[in-house]
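Coming up is one lone chain in C-alpha cells, specifically the form predicted alone.
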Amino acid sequence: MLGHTAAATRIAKIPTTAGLRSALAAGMQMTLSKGEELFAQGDEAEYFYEVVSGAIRSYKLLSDGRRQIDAFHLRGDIFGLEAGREHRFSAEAVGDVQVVAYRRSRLSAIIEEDAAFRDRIMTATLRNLQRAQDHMLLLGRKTAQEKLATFLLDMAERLSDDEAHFDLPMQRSDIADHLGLTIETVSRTLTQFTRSGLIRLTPAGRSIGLCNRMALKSLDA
C-alpha cells in the first residue's frame, strides 16, 4: 500500500504534457527505484496508478515459491483499480519508474471533473481486461515460439512509434515468468528467431529489431 513503501516519501517533479496536466493535479507524483515495491498482494487498495515513465510488473508468488507475472504496465497505462478492497497482485518497479497515485475514494469526483480522464480510465479498464484474456489463452494454448512472438509484437506496439525497433525494459527472467517458460527456453527461442531472420538482437539482449513481422504474426495467430 502507498503508506507502507519508501516510494511514498519521494515526490517527483515530473515533466508534464498537456494530456497529463489535469490528471497530475488530481494525483500524487511518485518515483520508485528498480525492484522497489509499489504495493503488495493483500494491501488495501486505497490508490490506483498511472505510469508516467518506466515499467511496473504485477505478479503473484505461487505456493511453491514460483513467480507468475500477470502484466507489465508501461507509460500511459492505468492499473491497480480493484473491484474489492484489497490488491489481488503485488506490483514493483522493473527499473526506475515515475507514477501518479490517485485516491480511489476520489474516483467519482475525478471522472466528473475531467471527462477526458474518465474516458482514459474506461479505455484502460477494457484494455486490461483484453490483455488478461489474451494472457490466459497464451499460457494455456500456445507453444514457446508462439508465446514469444505474441510478446514481442505486443511490446513493439506499446514501446515503439514505428513498431520496428524497441528496447525491452524487463529482463529475460521477467519474460519467462510472464510467459510461463524457463529462462533457458526464452533465450533459446530468441536465438532461433535471430538465426531465422525474424528479429535482430543486440549482444546485451534488450534491444530488439523486428525483421520479419509477417512471420511473427503468423506465429501469433
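Numbering follows the first chain given and starts at 1. What we label the rigid core is the largest C-alpha set whose atoms superpose within 1.5 Å from one form to the other. In this text the structure is predicted, and so the values were computed from the model without any measurement. What changes on going to the form predicted in complex with another copy of the chain:
- After superposition on the rigid core, displacement of the C-alpha of residue 91 between these two forms stays below 2 Å.
- When two forms of a protein are overlaid on their rigid core, residues whose CA moves 2 Å or more are considered shifted, and residue 121 is one of them between these two forms.
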Contents of the next structure:
Number of protein chains: 2
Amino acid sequence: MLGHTAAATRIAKIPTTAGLRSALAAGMQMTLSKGEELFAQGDEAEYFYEVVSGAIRSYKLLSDGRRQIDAFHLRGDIFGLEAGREHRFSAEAVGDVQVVAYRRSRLSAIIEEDAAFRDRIMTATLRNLQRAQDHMLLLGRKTAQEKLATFLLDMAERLSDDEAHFDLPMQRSDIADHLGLTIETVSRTLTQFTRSGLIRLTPAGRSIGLCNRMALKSLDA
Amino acid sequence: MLGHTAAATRIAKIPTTAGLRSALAAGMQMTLSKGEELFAQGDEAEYFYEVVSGAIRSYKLLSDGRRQIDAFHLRGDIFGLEAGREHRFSAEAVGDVQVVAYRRSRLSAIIEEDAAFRDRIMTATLRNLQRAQDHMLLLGRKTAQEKLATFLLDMAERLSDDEAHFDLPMQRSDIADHLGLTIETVSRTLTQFTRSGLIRLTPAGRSIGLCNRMALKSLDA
DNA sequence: CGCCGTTTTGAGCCTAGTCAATGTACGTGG
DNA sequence: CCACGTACATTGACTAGGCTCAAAACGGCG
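Having seen the form predicted alone, please provide the structure of the form predicted in complex with another copy of the chain.
Next comes the full complex, and the chain you just saw is listed first.
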C-alpha cells in the first residue's frame, strides 16, 4: 500500500568513543551507517539518544506495513526517552549518523544532580511534543501542497544556514511516510513547485533551493 | 471546509477553591462550563493544568478555520506545559469541567523539592508525547473505519469501567476534527458500524455500547 | 408545541491513491 | 571506459475514498 522499504540491520550497541557531557551525564558515542536500526518498537528502552550528526527517522508500522515517520531527528535533537519500559516506536539511520547514547537507568540520578542536563531533557521532550502537535495539524488538516510547503520550510530552517539551499538527507519514500502521502504525490507536487518557480531541484532530486519563500509561506496556511 | 464551530468565551482565571497537592505544588481548582476557553494559542503560558473531571479539547487552527484537535484530556491528564513562553495551542472545555491550575513559575522549585511531583510531570509529558505519536500514525496512515475503531476503543478504555459502554462527552465535529475527517464521514462510519453489529448507538448518538470488541480490534490494524 | 442545534442521509465531485511504465543517477565489473 | 544492474525518481492513465453541498430527521428544551 505504501512505499515502505528499509531492510535495516540490527546494530551492535557498542560505544566507539566515550563522550563526556558532565560527570554524571556520561554518554557513549556511536556511529551508524545508512539504514541501520538504532532500536525497534518493543525493545527495552535502556538508552535514549542525542543526534550529533546526520538524521534519524523514528517511525511506527501498522500490521500490513503502512509506515508513519513521526519525526526526523537532526543534530542536537534528543529522542527515545520513554515513560514505560519499552520503546514505543522504531528508529533508524537515514544516512550515516553519529549519536550519543545515555543510559536511562542513570536518568533519575542525573536529574537529581545536574540541573542543566535536567532542563535540556525536559525542554527537548517538550519540544518533541510541540513538533508532534504541529505535525498532527499537518497530517489531519493540510493538503498535499501545504504539507510539502511546510516540510520544505522546516527542513530549510533546520538544515541550512542561509535558509535558501540545502540537501535533503532522506529519500522520497521517507518524505511520503512522514507527510502521510505517497511517493508519487510527493514527486508530482515537487515537480509542480519547480514548474511554478517556487523551488529549484537538482537532477538527483536531493538538493533543493528555495526561490520564493514568500509563496511557500503562504501555501503553509 | 471543516466542521469547526466553538464560539468559546474567555474565562476569568479565578480560582474557586484552593486545592493542595503538596506544600510546594499548590494548585488552584477552577470550574469551566461547556465551551469555555481555558487558554488560547499565543497566550502567555503562566499555568499548566490537570483535569479533575470532564474533558478538555486542545487544538490548533489554520488561518482559514480548519481545526485539528490533537488531544482530549480526561481525568488525571496533565497538559498545557510549554517549553517557551507562549501556549502553542488552545484549550476549551468540551462539557462542564473541573481542572487544577499550577503556576509554571513555581515549576523549577517544585521539581527541585518534590521528587514525586516531578515524576508525575515528566511521566505525564512523556505520555502526552506517546499519545501524539500514536495519533500521528492514525492521522497519516489509517482509513476512516480504522480511525473510528481506534477512537472508540481508546475512549472505552479511558471513559468506562467495563470497557463496554460509555457516554461520549464530545460531539461529532470534535471527533471529526480529532480524527482528520468530516462530521459526515464520522456519522456514516458509525452508522455502518451499527448496521454491522459492532456497536450500539442510543438515539442521541452520544451513548455507545461496544458489541464486538474483537471485530473493532481487528479493524484497528 | 415549536424552535434550534446536532446528527443522519443522499448525490455528485475531487484530491490523492493505485497500477504501470519510463527515466535517471550511480556503482560494479568486464 | 563503457555496459549493465539496481535503486530511486518521475510521469501517465485511471480509480476510489472521503469531501462538498444539500436536505431531511431527530432530540432537547423553553
